[in-house]
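Only one chain comes next, encoded as structure tokens, the form predicted alone.
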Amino acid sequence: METRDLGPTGHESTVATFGAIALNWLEQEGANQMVELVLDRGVNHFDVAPTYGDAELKLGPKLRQHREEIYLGCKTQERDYDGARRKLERSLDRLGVDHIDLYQVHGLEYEEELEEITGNDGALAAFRDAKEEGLIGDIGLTSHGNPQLILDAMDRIDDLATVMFPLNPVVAAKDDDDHDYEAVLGRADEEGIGTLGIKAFAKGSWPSTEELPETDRPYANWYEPVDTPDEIRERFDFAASQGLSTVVTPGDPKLVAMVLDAATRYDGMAESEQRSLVEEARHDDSPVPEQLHH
């Protein structure tokens, strides 16, 4: 599988980052089978959070047995220094391990949510301290929100090694700025910063709970998916063809491997090829990011 540079983290990802948020919804024996299946196709980079059900602790043990081939990223939701150490310590415990490779401010979403990030008592500093005691290797930050608040963060944040945001043919259709990740990528790039793409099979919103209650899903994704090998790979062909360093496996277990298959035979997309499924897509309802716009 084909691997890009992670900005300045030094390390290598393949294009496919395994999303470990599938774990969640297998038991034991069949999230060690995915975990070595992952493995077998070649990706080296996994992610994980402890929001995620029990992904961390199903991850654990191939994580350990495996440990020395994958680079392992992980995340809080905490904003302040107490509470980033404890879900940090609480994940290294929960995963067994000593050290997480790229740890990440999860889910930025509002200003001042940055605003406490970066104070003195905020999450960051609990970080930096953490990487002066070799408890993790780079920092970074993941978001569905509004790209301009991911832009202030790279602006305010000078030891941002990667970004994780949304990016797919419907978002990238939108023209306005609540959806402007191509603005995102593009400065990413500039700053030399790694990027990790996610909701790249996101096809819209699922239909009200009235029309198709959560039950009924067919995945677990909070979005609907595409769902055919055909569409997975158009949809992982045009993400890694953005320019993204990788792209994030979805959440549903059930998608991974046609994901994967997609990732192993990825060799570029034509830029006629992009144009016409941001054209197909441009009337669709994103799912990102008006749903964390309250």
The other form holds:
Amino acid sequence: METRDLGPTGHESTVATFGAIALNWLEQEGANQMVELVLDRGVNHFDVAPTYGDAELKLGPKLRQHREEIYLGCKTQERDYDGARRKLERSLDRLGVDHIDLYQVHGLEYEEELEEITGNDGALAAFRDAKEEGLIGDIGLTSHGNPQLILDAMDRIDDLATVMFPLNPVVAAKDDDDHDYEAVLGRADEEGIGTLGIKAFAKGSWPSTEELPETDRPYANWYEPVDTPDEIRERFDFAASQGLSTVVTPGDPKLVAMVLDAATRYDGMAESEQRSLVEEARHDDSPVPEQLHH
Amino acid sequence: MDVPRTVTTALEDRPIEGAVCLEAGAGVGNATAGLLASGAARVYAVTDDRTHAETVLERIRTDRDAVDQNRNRDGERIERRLAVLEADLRAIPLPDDAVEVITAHGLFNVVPPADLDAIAGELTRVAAPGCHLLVDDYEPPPDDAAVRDLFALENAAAQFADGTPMVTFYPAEVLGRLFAGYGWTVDRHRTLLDPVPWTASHLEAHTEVVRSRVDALPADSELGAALLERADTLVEVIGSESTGEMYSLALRRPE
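For comparison with the form predicted alone, please write out the form predicted together with the partner chain.
Below: every chain and molecule of the assembly, starting with the one above.
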């Protein structure tokens, strides 16, 4: 599988990153098999979070077995120093490892949060102390929120190594500032910051719960995903062609193998084909950034 | 509304900044919005369809309001840079040599062959020496494309009702040669979409054309009813289809 520079981390990430939230929906044996499948396909970058149910615990056994093969990303939604430190220690404990390669501010949504994490008693101070102690490698940030806020964060956090944000044809088709994640990608490229793309496979928002109760949704994703091999491949090729360092696999385990297949076969996408996907999605409703609450 | 990437891609290598432009066949104003966003000094959006003219104006007003809210540009100036002209492209109400950039974005597929010459002549007349012309349109869909059947039905209904086809897909080479006959030279040819996404809403729009033409036939027309039924069935069966190519031909009038 193709690898790309992950900004200043010095790591060459595979063009697909395994979103380990998928493990939350599997029993331990299934989780082990999925990790083996992902590794077998050559993926070297995993991303997990304490908010992904028990994904950290289920990732643990295989992570420890294959620790040297995996570049490990984790994150916290805590915004203050003590909370972030506690969550980091808890993740290290649950994962059963002594080092996380990339520790990220998880799900930045509001300006006040940015104020808090960059303050003297903010999460970033805890991240930096942990980095000094060797508990983490680099510092990153994730957001499904307002692209301008991510740009602000990039301005204010000097040691930001990566950013994770949505990118797909639906948001690419929209010109307004609320969907301008391409500006984030452009700035990250200028500054040499690594980029992880999420929501690459989002087709749209789920129908209302009255039309389709949550329990009847065929996929665990919080958005409705594309789900045929051709659509998955198109979406993967589109996201990878935008210049992201790596594309994160979707949250439902049923989709992961198809995405890995697409990532293995990835060999670029013509610009006219990229525009075709954007044009097809131009009038679709975007599932980001409005409906993100995790 | 957003400016489609087909428009921004077609415009990106043309000198739009500060230019007097003509959008020939304004439709919903996609190219007008793109020209204004690219810094055109003035845009004449010409359409013979009153609803389209109103749509273009409404769209630009909406964009202006959005711009005003962002407070990063002078929204009022955008409206002052636009003139929507309700007119026939065979008799454009502009003087000779008046415009520096012309866009015909998705225009020619709704121009019947009999009108090609008159429109090419008028576009040439209003073009200033050195004028740029963008012709963005669709190659004929491949033989195995299901959407061809729908376009054929649409044309059949239009022929019965009006005596002219509704859609004609001219290869880039054909339109290039047409304008070469008026002294234009081809600057470049690029692919805008490959494949072209014919979405469910596109197909529904084409079925609406069938419906409107059938409505123009006598009320008891069995043929009309059969055409419409077939169109509805086709839309249901096709759902959506991605096929064919949209191209952008850039031409230049000698200085």
